[in-house]
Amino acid sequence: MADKTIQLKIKRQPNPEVAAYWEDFELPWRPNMNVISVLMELAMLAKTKDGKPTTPITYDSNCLEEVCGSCAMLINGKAHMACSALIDDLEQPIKLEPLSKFPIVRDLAVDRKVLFENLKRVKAWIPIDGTYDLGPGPRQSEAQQNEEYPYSRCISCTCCMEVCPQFNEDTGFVGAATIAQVLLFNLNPTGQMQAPERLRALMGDGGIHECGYAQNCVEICPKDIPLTKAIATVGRAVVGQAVKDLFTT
Amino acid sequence: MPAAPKVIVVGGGLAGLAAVIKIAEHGGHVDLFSIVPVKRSHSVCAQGGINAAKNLKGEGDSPWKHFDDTIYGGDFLANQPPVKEMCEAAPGIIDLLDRMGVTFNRTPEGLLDFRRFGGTLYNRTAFAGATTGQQLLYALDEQVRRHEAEGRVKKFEHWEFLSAVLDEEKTCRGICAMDLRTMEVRTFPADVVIICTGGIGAIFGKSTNSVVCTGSAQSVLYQQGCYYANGEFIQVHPTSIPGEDKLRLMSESARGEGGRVWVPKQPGDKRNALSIPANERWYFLEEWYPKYGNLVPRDVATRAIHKVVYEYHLGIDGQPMVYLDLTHIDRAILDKKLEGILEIYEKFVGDDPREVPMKIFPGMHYTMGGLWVDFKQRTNIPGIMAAGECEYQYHGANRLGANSLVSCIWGGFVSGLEAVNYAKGLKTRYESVSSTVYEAEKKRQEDTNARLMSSDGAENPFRIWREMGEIMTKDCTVIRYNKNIREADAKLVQLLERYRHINLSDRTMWANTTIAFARQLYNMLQLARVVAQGAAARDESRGAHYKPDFPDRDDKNWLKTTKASFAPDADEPKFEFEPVDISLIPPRPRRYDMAT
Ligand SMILES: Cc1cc2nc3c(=O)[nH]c(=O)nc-3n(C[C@H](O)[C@H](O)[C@H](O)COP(=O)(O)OP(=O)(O)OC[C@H]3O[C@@H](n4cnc5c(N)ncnc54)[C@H](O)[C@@H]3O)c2cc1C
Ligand code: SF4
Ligand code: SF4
Ligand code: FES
């Protein structure tokens, strides 16, 4: 077991002007290590497999729990997050390329800043009066706290818009994260009373009817979001909202 | 009317974003920078909950005894006045979240539900699922990209904060920070800043914290003049999980919802744990702390675990491991109590928990020590602040478990409303500061930047954190000896020695780690020296910091904060030492294995 290694090929591109190639790296085996763990071992390295100096590789973390969702990016071709995706599950050589969909910074890393963008779009948050205190919240049902739980899971990995078909630059689509936070604040009692703003932004271009429920973003999600669900829902919501608007205005 | 405040606030967890808010609600202005998009912040990782004495349970539960309770668990080393506001003030703070939106879980009458968590005998910590901190700290989030949306705030992420900019009066007129992506320096002007920037769980190596947290900042800033205060506060968690990258926490909950720690009897013992009979288990903290039970804090807990694997040599299969049980436990009940955290023992470990004995031993968790503040949040340098992980004042000398999240609001809402305070009672703006005061600034950093990326030595950064990392683990954590202690210190004067011979394997001017990280390495190897040398100097045995050659606590002589300022000529801490605030409950003695 003692020469048991990892063998990985890894997508380098300094920066977003120049051409990305490949490198091969090697390094010793341990039990229970992950990908992170292995980018963290090959920053001490600094060696390709055929012993040449190169840099070490950049990538985006920060929790090493499945909770930041700073991490993701192509292992094996599948858009995972690398500190939950262990070693020892994986097919080697392990090919890590930064996701595709997202402008490139360097090597793994990438600029997911449209997800932040999107929320601001569909107004994201309970417009609260004030921080002064003024009382507890409304009540709210543990049926009604189970419903909302799941969305509030989400970590903003933008894997679910990595894997979907409509996600792209000539579509504009919001992608399925934002509409399931649409979806989590339109069922708070006090969020639902900005809920016809936030289904008013899903229409028109990018909105939600550019989804095709292809259902690719349901499969990749790793916090299990109900993202069909939240479509199906907030789409039906929409539909409605816009029939009321077309009697109202 | 004179312009609005202007407020740089550095860090965007719970204390940042809370800050950032109360001084958009009262009419600043802020500038926000943060490593990592403020979202991604380390106080996601937090599972358990956020203390709050409602009462919700007909206990009898009231501030005061919430206040009793942190003053009591943190062994009378905090100052009691703001401790007893943040107590008052806790009840309010979940309400406001309530009002946010967070995802508390519920009774059935639809209040909100309260679960109890170690230190206290009362059922007083709200939680959402089991990923609290995700939940609070995306509340504050969404407030945040509101005002950010309505052009209040103007957030800057992948910047790093390298240092302040001082006047000539030693006032802070802003900061310098840098670009992660384009690498590029440059100061920001500001009437004031707020340091935000959380735990230093990286200068032990592996920790439960998150990546970012290096205690950088913090060390800047006690290098350019401000005190740290009580270092030497280290709080290690009874159960975290051994990683290859990191230390896992299981949260205080899984104890809290009624998990039981033990090891088998007989030493080394091969069985599978769950073919080991009850009699033959040893239910360890249950026997030694009656009353508490597996619900003693922390530093009880954790030095518990290390005297039976240590001492009586019982750790399981001799290994430096004890058993968390939760098997006993209804499959239902778990599921929607702590879902979240079995599922992080389940997905990076293997096994799961409700069906197997969890695997687990003491990680480093938390820093009660920090950046020294006074009761308004206010360091020694006008013009700086500081909320949250980073400043010392709510913990004492041991943090109860889910008070963490409500000091970082608690301490950001009370940082925001002095800083517009602050800014508006000011004399001379930002603006009229010379420009030589920001270029001067911007060169010192632009000088190191400079000086790293042409140092040609064969010192590999990540090697030198490596070999810090386990040196503090070994010596200036749970036990600990003043002779090993200043051995430490004199290994931390070696690597900074060889850090001046270092390489950095990447001299590209884009999205380079390399040079970031070894700018962090250099400031965590000096706040490691605040650490072991605060250790060493307090020869005697209070919360978290225990010496086996002191094992009392000394009133007489420790009954006082440590404040470390760094002395520029001999390149290392000088000490000093200030009384303690204990002006509403008298100390008395803290025993968690009888009634007091
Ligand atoms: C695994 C785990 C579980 C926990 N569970 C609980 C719990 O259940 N209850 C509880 O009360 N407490 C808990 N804690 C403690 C609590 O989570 C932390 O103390 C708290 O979240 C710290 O918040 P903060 O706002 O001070 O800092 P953080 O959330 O760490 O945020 C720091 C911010 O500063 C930024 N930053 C840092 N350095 C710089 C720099 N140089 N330049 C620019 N930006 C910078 C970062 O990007 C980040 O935005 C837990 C801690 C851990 C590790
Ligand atoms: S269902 Fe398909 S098209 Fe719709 S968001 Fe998901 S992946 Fe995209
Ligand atoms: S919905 Fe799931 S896949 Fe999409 S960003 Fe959120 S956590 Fe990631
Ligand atoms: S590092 Fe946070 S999700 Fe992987």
Contents of the next structure:
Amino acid sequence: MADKTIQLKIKRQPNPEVAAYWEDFELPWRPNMNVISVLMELAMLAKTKDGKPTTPITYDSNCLEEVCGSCAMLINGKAHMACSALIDDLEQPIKLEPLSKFPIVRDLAVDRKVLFENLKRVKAWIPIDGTYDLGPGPRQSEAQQNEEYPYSRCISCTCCMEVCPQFNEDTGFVGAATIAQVLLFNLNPTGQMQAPERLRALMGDGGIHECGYAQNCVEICPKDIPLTKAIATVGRAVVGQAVKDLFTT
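Given the form predicted in complex with the partner chain, corresponding form predicted alone:
Next comes a single chain, given without company.
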């Protein structure tokens, strides 16, 4: 196995103002390597397959155990977490590209702040006034905790947004991850106090009505979050809130 190598094609772009280009790389194979470990070795190698000196590839990563969500990229054309993408499971040459629906920063790193702006739009948190003791929160049954837990697994990787045909500049669709977080906080006994605000935030442009229910999101989610169930549940709640608002305003 000493002669076995890993072949890669990586899309490079030093900054958003210049055109992207491809570089080919080759390095010795070792068992149990993932894409991140390969990128780390390429940084030490500092040369392309044909021996031309090059700069280290820029990419985002942190936890290296599919928890932080930062290392999402296109691997052989599919949105994937680089830390859990094992080299032995990938067809070579392995093609690495940045996610295509987010502004490029450099090489494989993109700016995914749109997700966090969307989470702010729907108030995806439980307000807590820290100036005085609020006491313990409401008790939750095990069944209720089990209902909420799957939606708490979101790692903000944006893979669901990358594969969504409705998520683009024209629609401004908030995406499945944001909708699932609305459901998570609306299920919480304390979070229910802001439930109408969250639902109203999904009524306007880019809201839940933009979803075409392609179901790509639930197929790609690395944490197996029931995203289509969340979209259906929140969709019904949004309609209910709209009717309630119609007769109370």
